[in-house]
Partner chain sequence: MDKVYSYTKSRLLYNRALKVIPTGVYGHLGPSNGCAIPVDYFPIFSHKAKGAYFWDADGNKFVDYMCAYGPNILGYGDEDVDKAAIAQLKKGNCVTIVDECLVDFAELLTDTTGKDWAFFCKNGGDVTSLAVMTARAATGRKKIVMVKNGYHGVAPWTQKLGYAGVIEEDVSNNLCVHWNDVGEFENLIAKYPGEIAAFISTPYYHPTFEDNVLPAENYWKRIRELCTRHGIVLVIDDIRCGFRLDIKGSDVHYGVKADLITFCKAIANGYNVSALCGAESLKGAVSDVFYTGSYWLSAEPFAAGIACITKMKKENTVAKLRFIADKLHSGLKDVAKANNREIIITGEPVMWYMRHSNDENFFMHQAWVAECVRRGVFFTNHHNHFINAAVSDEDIAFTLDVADKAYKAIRDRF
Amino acid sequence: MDAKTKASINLHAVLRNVQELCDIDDAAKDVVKDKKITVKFSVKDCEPMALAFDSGKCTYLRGDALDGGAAKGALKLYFSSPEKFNKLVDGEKVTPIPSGAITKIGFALKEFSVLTDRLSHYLRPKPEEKDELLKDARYFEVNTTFLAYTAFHALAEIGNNDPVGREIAHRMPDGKINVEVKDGPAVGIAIKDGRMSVKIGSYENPSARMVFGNLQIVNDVLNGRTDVYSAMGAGLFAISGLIPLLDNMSKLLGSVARYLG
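Show me the one chain in the form predicted together with its partner chain?
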(Lines of atoms letter the chains of each structure in order from A and count residues from 1; the text may use other names and numbers.)
(Lines give C-alpha, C1' and ligand atoms only; values in the text may rest on other atoms or scores of the structure.)
Protein backbone atom coordinates (compact mmCIF):
# COMPACT_ATOMS: atom_id res chain seq x y z
CA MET A 1 0.00 0.00 0.00
CA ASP A 2 1.34 3.40 -0.98
CA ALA A 3 1.53 5.77 2.03
CA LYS A 4 1.10 8.90 -0.07
CA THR A 5 -2.03 7.51 -1.67
CA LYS A 6 -3.44 6.53 1.70
CA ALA A 7 -2.71 9.99 3.12
CA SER A 8 -4.38 11.59 0.10
CA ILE A 9 -7.42 9.37 0.66
CA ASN A 10 -7.50 10.32 4.33
CA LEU A 11 -7.35 13.99 3.40
CA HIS A 12 -9.55 14.18 0.33
CA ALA A 13 -11.93 11.24 0.76
CA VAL A 14 -12.29 10.66 4.51
CA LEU A 15 -11.84 14.03 6.24
CA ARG A 16 -13.59 15.88 3.46
CA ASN A 17 -16.81 14.28 4.67
CA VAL A 18 -16.76 16.73 7.59
CA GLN A 19 -18.31 19.17 5.12
CA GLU A 20 -21.49 17.07 4.76
CA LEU A 21 -21.33 15.91 8.37
CA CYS A 22 -21.88 19.47 9.56
CA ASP A 23 -25.06 19.60 7.45
CA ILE A 24 -26.71 16.46 8.71
CA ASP A 25 -25.47 15.58 12.19
CA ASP A 26 -26.90 17.47 15.16
CA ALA A 27 -23.84 16.99 17.35
CA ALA A 28 -21.59 18.28 14.59
CA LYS A 29 -23.88 21.21 13.94
CA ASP A 30 -23.74 22.08 17.60
CA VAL A 31 -19.96 22.03 17.68
CA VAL A 32 -19.49 24.34 14.72
CA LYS A 33 -22.49 26.65 15.06
CA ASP A 34 -20.53 29.66 16.39
CA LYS A 35 -17.15 28.85 14.97
CA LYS A 36 -15.27 30.83 12.38
CA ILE A 37 -12.02 29.10 11.72
CA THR A 38 -10.18 27.45 8.86
CA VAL A 39 -7.98 24.43 9.50
CA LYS A 40 -5.48 23.62 6.80
CA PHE A 41 -3.92 20.16 6.63
CA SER A 42 -0.58 19.90 4.88
CA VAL A 43 1.07 16.54 4.49
CA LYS A 44 4.48 16.21 2.89
CA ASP A 45 4.21 15.14 -0.78
CA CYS A 46 0.39 15.36 -0.74
CA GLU A 47 -1.98 17.98 -2.06
CA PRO A 48 -3.14 20.03 0.97
CA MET A 49 -6.74 20.67 1.93
CA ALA A 50 -8.58 22.89 4.34
CA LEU A 51 -11.87 22.82 6.17
CA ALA A 52 -13.37 26.27 6.60
CA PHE A 53 -15.99 26.61 9.35
CA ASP A 54 -18.25 29.65 9.29
CA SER A 55 -21.80 30.31 10.49
CA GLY A 56 -22.48 26.67 11.21
CA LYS A 57 -21.29 25.52 7.80
CA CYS A 58 -18.14 23.68 6.78
CA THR A 59 -16.54 24.05 3.37
CA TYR A 60 -13.91 21.65 2.06
CA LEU A 61 -11.21 23.42 0.06
CA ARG A 62 -8.49 22.13 -2.22
CA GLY A 63 -6.61 23.22 -5.30
CA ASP A 64 -7.60 26.60 -6.69
CA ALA A 65 -10.14 27.17 -3.92
CA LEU A 66 -7.36 26.79 -1.41
CA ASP A 67 -4.79 28.83 -3.32
CA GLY A 68 -7.19 31.72 -3.76
CA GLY A 69 -6.67 32.99 -0.23
CA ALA A 70 -9.59 31.19 1.38
CA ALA A 71 -7.20 29.64 3.83
CA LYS A 72 -5.67 32.96 4.83
CA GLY A 73 -5.46 33.22 8.60
CA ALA A 74 -5.95 29.48 8.94
CA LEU A 75 -4.70 27.23 11.63
CA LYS A 76 -2.14 25.19 9.73
CA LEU A 77 -1.22 21.67 10.71
CA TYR A 78 1.82 20.21 8.99
CA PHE A 79 2.72 16.53 8.96
CA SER A 80 6.29 15.74 7.99
CA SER A 81 5.37 12.47 6.27
CA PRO A 82 2.30 10.70 4.87
CA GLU A 83 2.96 7.87 7.30
CA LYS A 84 2.64 10.19 10.31
CA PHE A 85 -0.64 11.61 9.05
CA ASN A 86 -1.99 8.12 8.39
CA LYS A 87 -1.10 7.11 11.93
CA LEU A 88 -3.08 10.05 13.27
CA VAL A 89 -6.14 9.06 11.24
CA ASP A 90 -5.75 5.49 12.46
CA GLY A 91 -5.99 6.76 16.03
CA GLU A 92 -2.36 6.85 17.08
CA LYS A 93 -0.91 9.83 18.90
CA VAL A 94 0.90 12.03 16.41
CA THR A 95 1.73 15.68 16.92
CA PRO A 96 1.68 17.88 13.82
CA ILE A 97 3.65 21.08 13.49
CA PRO A 98 1.18 23.93 13.96
CA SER A 99 1.55 27.36 12.39
CA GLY A 100 -0.65 30.27 11.34
CA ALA A 101 -3.50 30.89 13.77
CA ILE A 102 -1.94 28.80 16.51
CA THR A 103 -4.01 30.55 19.16
CA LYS A 104 -6.88 28.45 17.81
CA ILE A 105 -5.10 25.15 18.35
CA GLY A 106 -7.69 24.35 20.97
CA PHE A 107 -10.27 23.86 18.20
CA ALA A 108 -8.14 21.13 16.65
CA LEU A 109 -7.66 19.42 19.98
CA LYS A 110 -11.24 19.65 21.21
CA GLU A 111 -14.01 20.51 18.73
CA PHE A 112 -12.36 18.90 15.73
CA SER A 113 -11.99 15.67 17.69
CA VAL A 114 -15.74 15.68 18.25
CA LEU A 115 -16.26 16.03 14.50
CA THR A 116 -13.94 13.15 13.65
CA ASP A 117 -15.62 11.01 16.32
CA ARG A 118 -19.00 11.74 14.74
CA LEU A 119 -17.58 10.91 11.32
CA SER A 120 -16.27 7.60 12.67
CA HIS A 121 -19.71 6.93 14.13
CA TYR A 122 -21.11 6.94 10.59
CA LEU A 123 -18.17 5.61 8.63
CA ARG A 124 -16.63 3.12 11.03
CA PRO A 125 -19.19 2.20 13.67
CA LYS A 126 -17.95 0.03 16.52
CA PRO A 127 -18.40 -3.64 15.58
CA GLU A 128 -20.53 -4.29 18.66
CA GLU A 129 -22.90 -1.45 17.70
CA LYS A 130 -22.90 -1.74 13.94
CA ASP A 131 -25.75 -4.22 13.40
CA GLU A 132 -28.10 -2.40 15.73
CA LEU A 133 -27.25 0.99 14.23
CA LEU A 134 -27.87 -0.23 10.69
CA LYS A 135 -31.42 -1.21 11.62
CA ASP A 136 -32.18 2.48 11.92
CA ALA A 137 -33.24 3.71 8.47
CA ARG A 138 -31.80 7.19 8.90
CA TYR A 139 -28.47 5.86 10.17
CA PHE A 140 -28.36 3.36 7.30
CA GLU A 141 -28.92 6.14 4.78
CA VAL A 142 -26.20 8.37 6.22
CA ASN A 143 -23.77 5.48 6.66
CA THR A 144 -24.21 4.35 3.06
CA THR A 145 -24.04 7.86 1.67
CA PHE A 146 -20.80 8.56 3.53
CA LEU A 147 -19.42 5.18 2.48
CA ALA A 148 -20.20 6.03 -1.15
CA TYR A 149 -18.77 9.54 -0.95
CA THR A 150 -15.63 8.16 0.66
CA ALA A 151 -15.23 5.28 -1.79
CA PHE A 152 -15.64 7.35 -4.93
CA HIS A 153 -13.43 10.18 -3.70
CA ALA A 154 -10.90 7.52 -2.68
CA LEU A 155 -10.88 5.91 -6.09
CA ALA A 156 -9.96 9.25 -7.62
CA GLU A 157 -7.05 9.59 -5.20
CA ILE A 158 -5.95 6.08 -6.13
CA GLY A 159 -6.18 6.99 -9.81
CA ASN A 160 -4.14 10.14 -9.23
CA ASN A 161 -1.51 8.80 -6.83
CA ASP A 162 -1.18 5.04 -6.58
CA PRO A 163 1.40 3.72 -9.10
CA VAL A 164 -0.91 1.04 -10.51
CA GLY A 165 -3.95 3.29 -10.13
CA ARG A 166 -2.27 5.92 -12.26
CA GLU A 167 -1.75 3.40 -15.02
CA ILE A 168 -5.43 2.53 -14.91
CA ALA A 169 -6.46 6.19 -14.90
CA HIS A 170 -4.24 6.92 -17.90
CA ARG A 171 -6.02 4.17 -19.84
CA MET A 172 -9.35 5.91 -19.30
CA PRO A 173 -10.72 8.08 -22.08
CA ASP A 174 -11.60 11.65 -21.14
CA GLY A 175 -15.16 11.86 -19.90
CA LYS A 176 -17.58 12.22 -17.03
CA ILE A 177 -19.25 9.46 -15.06
CA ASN A 178 -22.40 9.78 -13.02
CA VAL A 179 -22.82 7.28 -10.22
CA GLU A 180 -26.39 7.64 -9.06
CA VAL A 181 -28.83 6.04 -6.69
CA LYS A 182 -32.46 6.18 -7.82
CA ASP A 183 -34.10 8.97 -5.81
CA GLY A 184 -30.90 9.27 -3.81
CA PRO A 185 -27.42 10.75 -3.73
CA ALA A 186 -25.07 10.96 -6.70
CA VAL A 187 -21.41 11.56 -7.37
CA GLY A 188 -19.85 12.80 -10.57
CA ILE A 189 -16.38 11.62 -11.56
CA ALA A 190 -14.45 13.46 -14.24
CA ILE A 191 -11.33 12.23 -15.99
CA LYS A 192 -9.15 14.34 -18.24
CA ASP A 193 -5.68 13.39 -19.44
CA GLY A 194 -5.52 10.67 -16.81
CA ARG A 195 -6.34 12.99 -13.88
CA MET A 196 -9.48 12.32 -11.91
CA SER A 197 -11.74 14.56 -9.88
CA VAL A 198 -14.97 13.94 -8.01
CA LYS A 199 -17.91 16.08 -7.08
CA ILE A 200 -21.05 15.50 -5.07
CA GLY A 201 -23.99 15.50 -7.45
CA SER A 202 -24.25 14.46 -11.06
CA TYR A 203 -23.14 15.95 -14.38
CA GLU A 204 -25.71 17.16 -16.86
CA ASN A 205 -24.31 15.34 -19.88
CA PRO A 206 -22.29 12.41 -18.60
CA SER A 207 -20.26 10.10 -20.83
CA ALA A 208 -21.32 7.09 -18.78
CA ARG A 209 -23.80 6.27 -16.07
CA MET A 210 -23.98 3.74 -13.27
CA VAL A 211 -27.40 3.75 -11.64
CA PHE A 212 -28.09 1.77 -8.48
CA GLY A 213 -31.64 0.70 -7.73
CA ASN A 214 -31.40 1.67 -4.06
CA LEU A 215 -28.99 2.40 -1.24
CA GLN A 216 -29.01 -1.20 -0.01
CA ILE A 217 -27.33 -2.31 -3.24
CA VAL A 218 -24.70 0.40 -2.87
CA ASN A 219 -24.12 -0.74 0.69
CA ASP A 220 -23.80 -4.39 -0.41
CA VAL A 221 -21.33 -3.57 -3.19
CA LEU A 222 -19.19 -1.24 -1.07
CA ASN A 223 -19.11 -3.71 1.80
CA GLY A 224 -18.13 -6.55 -0.50
CA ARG A 225 -21.34 -8.51 0.06
CA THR A 226 -21.82 -8.66 -3.70
CA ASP A 227 -19.37 -8.10 -6.54
CA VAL A 228 -20.12 -5.54 -9.22
CA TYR A 229 -20.33 -8.08 -12.05
CA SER A 230 -22.90 -10.24 -10.27
CA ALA A 231 -24.87 -7.19 -9.20
CA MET A 232 -24.93 -5.88 -12.74
CA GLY A 233 -25.96 -9.24 -14.18
CA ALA A 234 -28.72 -9.46 -11.62
CA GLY A 235 -29.97 -6.05 -12.69
CA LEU A 236 -29.27 -4.47 -9.29
CA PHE A 237 -27.60 -1.58 -11.02
CA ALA A 238 -27.56 -0.45 -14.60
CA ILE A 239 -24.70 0.86 -16.69
CA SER A 240 -24.72 2.73 -19.96
CA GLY A 241 -22.59 4.97 -22.13
CA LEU A 242 -18.84 4.83 -22.54
CA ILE A 243 -18.26 1.48 -20.85
CA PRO A 244 -14.41 1.58 -20.85
CA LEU A 245 -14.76 4.45 -18.37
CA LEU A 246 -16.87 2.32 -16.04
CA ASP A 247 -14.74 -0.77 -16.56
CA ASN A 248 -11.61 1.03 -15.46
CA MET A 249 -13.44 2.83 -12.68
CA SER A 250 -14.54 -0.50 -11.23
CA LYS A 251 -10.90 -1.64 -11.26
CA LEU A 252 -10.01 1.43 -9.20
CA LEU A 253 -13.01 0.81 -6.95
CA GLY A 254 -11.61 -2.66 -6.34
CA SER A 255 -8.51 -1.08 -4.77
CA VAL A 256 -10.47 1.14 -2.39
CA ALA A 257 -11.09 -1.57 0.19
CA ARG A 258 -7.34 -2.26 0.34
CA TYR A 259 -6.71 1.32 1.40
CA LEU A 260 -9.75 1.85 3.60
CA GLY A 261 -10.16 -1.63 5.00
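After the form predicted together with its partner chain, can we look at the form predicted alone?
Shown next is a single chain and nothing more.
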Protein backbone atom coordinates (compact mmCIF):
# COMPACT_ATOMS: atom_id res chain seq x y z
CA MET A 1 0.00 0.00 0.00
CA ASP A 2 1.35 3.39 -1.00
CA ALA A 3 1.42 5.83 1.96
CA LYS A 4 1.05 8.94 -0.22
CA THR A 5 -2.02 7.48 -1.94
CA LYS A 6 -3.58 6.58 1.41
CA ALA A 7 -2.93 10.08 2.76
CA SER A 8 -4.50 11.60 -0.37
CA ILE A 9 -7.55 9.38 0.14
CA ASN A 10 -7.80 10.41 3.78
CA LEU A 11 -7.64 14.07 2.76
CA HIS A 12 -9.75 14.14 -0.38
CA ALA A 13 -12.07 11.14 0.02
CA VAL A 14 -12.60 10.69 3.77
CA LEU A 15 -12.29 14.10 5.45
CA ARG A 16 -13.95 15.89 2.53
CA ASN A 17 -17.20 14.27 3.72
CA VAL A 18 -17.26 16.80 6.57
CA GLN A 19 -18.78 19.17 4.00
CA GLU A 20 -21.89 17.00 3.60
CA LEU A 21 -21.84 15.96 7.25
CA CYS A 22 -22.50 19.55 8.30
CA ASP A 23 -25.54 19.61 6.01
CA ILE A 24 -27.25 16.47 7.28
CA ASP A 25 -26.17 15.75 10.85
CA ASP A 26 -27.74 17.79 13.65
CA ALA A 27 -24.82 17.28 16.04
CA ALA A 28 -22.33 18.48 13.41
CA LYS A 29 -24.52 21.48 12.56
CA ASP A 30 -24.67 22.45 16.22
CA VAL A 31 -20.88 22.31 16.64
CA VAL A 32 -20.20 24.74 13.78
CA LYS A 33 -23.33 26.90 13.85
CA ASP A 34 -21.49 29.97 15.15
CA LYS A 35 -18.04 29.25 13.69
CA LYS A 36 -16.14 31.13 11.01
CA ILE A 37 -12.81 29.42 10.54
CA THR A 38 -10.87 27.62 7.82
CA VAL A 39 -8.62 24.67 8.63
CA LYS A 40 -6.00 23.81 6.02
CA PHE A 41 -4.34 20.39 6.02
CA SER A 42 -0.92 20.16 4.40
CA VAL A 43 0.77 16.78 4.14
CA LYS A 44 4.22 16.44 2.62
CA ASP A 45 4.08 15.31 -1.04
CA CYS A 46 0.24 15.50 -1.14
CA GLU A 47 -2.08 18.10 -2.60
CA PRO A 48 -3.36 20.15 0.36
CA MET A 49 -6.99 20.69 1.19
CA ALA A 50 -9.00 22.95 3.46
CA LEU A 51 -12.37 22.91 5.18
CA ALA A 52 -13.97 26.34 5.49
CA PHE A 53 -16.65 26.71 8.17
CA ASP A 54 -19.05 29.65 8.11
CA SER A 55 -22.28 29.90 10.12
CA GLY A 56 -23.08 26.20 10.14
CA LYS A 57 -21.89 25.43 6.61
CA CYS A 58 -18.69 23.70 5.53
CA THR A 59 -16.97 24.03 2.14
CA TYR A 60 -14.27 21.63 0.96
CA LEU A 61 -11.44 23.33 -0.95
CA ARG A 62 -8.47 22.04 -2.94
CA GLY A 63 -6.25 23.15 -5.79
CA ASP A 64 -6.80 26.68 -7.11
CA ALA A 65 -9.50 27.29 -4.48
CA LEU A 66 -6.79 27.41 -1.82
CA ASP A 67 -5.10 30.47 -3.34
CA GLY A 68 -7.37 33.04 -1.72
CA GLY A 69 -10.82 33.72 -0.36
CA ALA A 70 -11.82 31.46 2.50
CA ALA A 71 -8.35 29.89 2.68
CA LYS A 72 -6.77 33.23 3.66
CA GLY A 73 -6.08 33.48 7.37
CA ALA A 74 -6.60 29.74 7.83
CA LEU A 75 -5.40 27.65 10.71
CA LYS A 76 -2.74 25.54 8.97
CA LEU A 77 -1.85 22.05 10.15
CA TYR A 78 1.29 20.59 8.58
CA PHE A 79 2.26 16.91 8.68
CA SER A 80 5.85 16.07 7.83
CA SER A 81 5.01 12.76 6.14
CA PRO A 82 2.01 10.90 4.73
CA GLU A 83 2.63 8.17 7.29
CA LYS A 84 2.12 10.58 10.20
CA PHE A 85 -1.12 11.92 8.78
CA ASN A 86 -2.40 8.38 8.18
CA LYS A 87 -1.67 7.49 11.79
CA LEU A 88 -3.72 10.47 12.94
CA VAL A 89 -6.71 9.40 10.83
CA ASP A 90 -6.34 5.85 12.15
CA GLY A 91 -6.69 7.18 15.69
CA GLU A 92 -3.09 7.35 16.85
CA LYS A 93 -1.76 10.38 18.70
CA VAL A 94 0.10 12.59 16.23
CA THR A 95 0.81 16.29 16.69
CA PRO A 96 0.88 18.40 13.51
CA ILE A 97 2.90 21.58 13.13
CA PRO A 98 0.44 24.51 13.38
CA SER A 99 0.82 27.90 11.73
CA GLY A 100 -1.37 30.75 10.51
CA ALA A 101 -4.30 31.40 12.83
CA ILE A 102 -2.82 29.41 15.69
CA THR A 103 -5.00 31.27 18.19
CA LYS A 104 -7.79 29.06 16.84
CA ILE A 105 -5.98 25.79 17.52
CA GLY A 106 -8.64 25.01 20.12
CA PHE A 107 -11.13 24.43 17.29
CA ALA A 108 -8.95 21.63 15.88
CA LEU A 109 -8.55 20.05 19.31
CA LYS A 110 -12.19 20.25 20.37
CA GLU A 111 -14.90 21.02 17.82
CA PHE A 112 -13.16 19.37 14.86
CA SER A 113 -12.72 16.20 16.91
CA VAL A 114 -16.48 16.11 17.40
CA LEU A 115 -16.95 16.34 13.62
CA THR A 116 -14.54 13.48 12.91
CA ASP A 117 -16.26 11.37 15.58
CA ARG A 118 -19.62 12.00 13.90
CA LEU A 119 -18.12 11.11 10.52
CA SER A 120 -16.75 7.86 11.96
CA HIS A 121 -20.21 7.13 13.36
CA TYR A 122 -21.54 7.00 9.80
CA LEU A 123 -18.53 5.69 7.89
CA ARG A 124 -16.97 3.32 10.43
CA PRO A 125 -19.57 2.29 12.99
CA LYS A 126 -18.43 0.04 15.82
CA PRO A 127 -18.82 -3.63 14.79
CA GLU A 128 -21.03 -4.39 17.78
CA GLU A 129 -23.37 -1.51 16.84
CA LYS A 130 -23.33 -1.68 13.05
CA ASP A 131 -26.16 -4.17 12.42
CA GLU A 132 -28.54 -2.38 14.76
CA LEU A 133 -27.70 1.05 13.33
CA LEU A 134 -28.29 -0.13 9.77
CA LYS A 135 -31.86 -1.12 10.66
CA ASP A 136 -32.66 2.59 10.86
CA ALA A 137 -33.63 3.81 7.38
CA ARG A 138 -32.13 7.27 7.79
CA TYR A 139 -28.83 5.94 9.13
CA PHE A 140 -28.68 3.39 6.30
CA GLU A 141 -29.19 6.16 3.73
CA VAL A 142 -26.47 8.38 5.17
CA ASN A 143 -24.04 5.49 5.71
CA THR A 144 -24.45 4.27 2.14
CA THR A 145 -24.22 7.76 0.64
CA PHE A 146 -20.98 8.47 2.52
CA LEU A 147 -19.61 5.08 1.53
CA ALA A 148 -20.30 5.87 -2.13
CA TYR A 149 -18.85 9.38 -1.95
CA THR A 150 -15.74 8.04 -0.21
CA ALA A 151 -15.26 5.10 -2.55
CA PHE A 152 -15.48 7.08 -5.79
CA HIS A 153 -13.35 9.98 -4.52
CA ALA A 154 -10.82 7.38 -3.35
CA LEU A 155 -10.91 5.79 -6.80
CA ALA A 156 -9.72 9.07 -8.32
CA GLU A 157 -6.92 9.45 -5.76
CA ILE A 158 -5.74 5.94 -6.60
CA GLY A 159 -5.78 6.79 -10.30
CA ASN A 160 -3.77 9.96 -9.65
CA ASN A 161 -1.26 8.67 -7.09
CA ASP A 162 -0.92 4.90 -6.80
CA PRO A 163 1.79 3.56 -9.17
CA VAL A 164 -0.44 0.86 -10.64
CA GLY A 165 -3.47 3.13 -10.52
CA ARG A 166 -1.68 5.78 -12.59
CA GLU A 167 -0.95 3.20 -15.30
CA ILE A 168 -4.64 2.29 -15.45
CA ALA A 169 -5.76 5.93 -15.49
CA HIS A 170 -3.40 6.76 -18.35
CA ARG A 171 -5.01 4.02 -20.43
CA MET A 172 -8.40 5.68 -20.05
CA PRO A 173 -9.66 7.91 -22.87
CA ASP A 174 -10.69 11.45 -21.95
CA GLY A 175 -14.30 11.60 -20.88
CA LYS A 176 -16.84 11.85 -18.07
CA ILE A 177 -18.60 9.12 -16.15
CA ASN A 178 -21.78 9.49 -14.13
CA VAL A 179 -22.24 7.04 -11.26
CA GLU A 180 -25.87 7.29 -10.21
CA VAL A 181 -28.35 5.69 -7.85
CA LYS A 182 -31.99 5.76 -8.95
CA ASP A 183 -33.73 8.29 -6.71
CA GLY A 184 -30.47 8.75 -4.82
CA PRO A 185 -27.02 10.37 -4.85
CA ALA A 186 -24.72 10.71 -7.85
CA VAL A 187 -21.08 11.51 -8.52
CA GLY A 188 -19.41 12.62 -11.72
CA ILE A 189 -15.91 11.45 -12.58
CA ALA A 190 -13.85 13.28 -15.22
CA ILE A 191 -10.70 11.97 -16.90
CA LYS A 192 -8.41 14.31 -18.83
CA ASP A 193 -4.91 13.30 -19.98
CA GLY A 194 -4.83 10.50 -17.43
CA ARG A 195 -5.77 12.78 -14.53
CA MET A 196 -8.99 12.13 -12.62
CA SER A 197 -11.33 14.43 -10.70
CA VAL A 198 -14.66 13.89 -8.96
CA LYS A 199 -17.65 16.06 -8.15
CA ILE A 200 -20.88 15.49 -6.27
CA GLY A 201 -23.71 15.37 -8.79
CA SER A 202 -23.98 14.34 -12.45
CA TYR A 203 -22.50 15.69 -15.65
CA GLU A 204 -24.70 16.56 -18.59
CA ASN A 205 -24.06 14.34 -21.62
CA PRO A 206 -21.54 11.99 -19.95
CA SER A 207 -19.37 9.64 -21.98
CA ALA A 208 -20.53 6.70 -19.86
CA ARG A 209 -22.93 5.87 -17.04
CA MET A 210 -23.12 3.39 -14.18
CA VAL A 211 -26.59 3.19 -12.64
CA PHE A 212 -27.45 1.35 -9.42
CA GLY A 213 -31.08 0.39 -8.94
CA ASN A 214 -31.21 1.37 -5.27
CA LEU A 215 -29.11 2.17 -2.22
CA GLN A 216 -29.24 -1.42 -0.98
CA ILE A 217 -27.34 -2.71 -4.02
CA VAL A 218 -24.76 0.09 -3.60
CA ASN A 219 -24.28 -0.93 0.03
CA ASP A 220 -23.99 -4.60 -0.91
CA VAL A 221 -21.44 -3.96 -3.66
CA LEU A 222 -19.27 -1.59 -1.61
CA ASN A 223 -19.30 -3.96 1.36
CA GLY A 224 -18.38 -6.95 -0.80
CA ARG A 225 -21.64 -8.83 -0.24
CA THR A 226 -22.33 -8.97 -3.97
CA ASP A 227 -20.61 -8.00 -7.22
CA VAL A 228 -21.69 -5.84 -10.13
CA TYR A 229 -22.11 -8.85 -12.43
CA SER A 230 -24.62 -10.48 -10.08
CA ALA A 231 -26.37 -7.13 -9.68
CA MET A 232 -26.49 -6.72 -13.45
CA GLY A 233 -27.99 -10.18 -13.85
CA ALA A 234 -30.68 -9.27 -11.33
CA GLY A 235 -31.49 -6.07 -13.21
CA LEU A 236 -30.22 -3.86 -10.38
CA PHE A 237 -27.17 -2.43 -12.13
CA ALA A 238 -26.67 -1.08 -15.64
CA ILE A 239 -23.85 0.44 -17.67
CA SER A 240 -23.88 2.37 -20.92
CA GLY A 241 -21.56 4.47 -23.05
CA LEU A 242 -17.81 4.27 -23.59
CA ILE A 243 -16.92 0.79 -22.30
CA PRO A 244 -13.10 1.32 -22.04
CA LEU A 245 -13.80 4.09 -19.52
CA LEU A 246 -16.02 1.85 -17.41
CA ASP A 247 -13.77 -1.18 -17.69
CA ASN A 248 -10.70 0.66 -16.41
CA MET A 249 -12.70 2.48 -13.74
CA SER A 250 -13.87 -0.90 -12.44
CA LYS A 251 -10.24 -1.98 -12.15
CA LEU A 252 -9.49 1.10 -10.03
CA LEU A 253 -12.58 0.47 -7.92
CA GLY A 254 -11.17 -2.96 -7.09
CA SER A 255 -8.28 -1.27 -5.27
CA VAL A 256 -10.45 0.97 -3.09
CA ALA A 257 -11.16 -1.64 -0.40
CA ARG A 258 -7.44 -2.26 0.02
CA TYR A 259 -6.88 1.38 0.99
CA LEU A 260 -10.05 2.00 2.97
CA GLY A 261 -9.95 -1.33 4.80
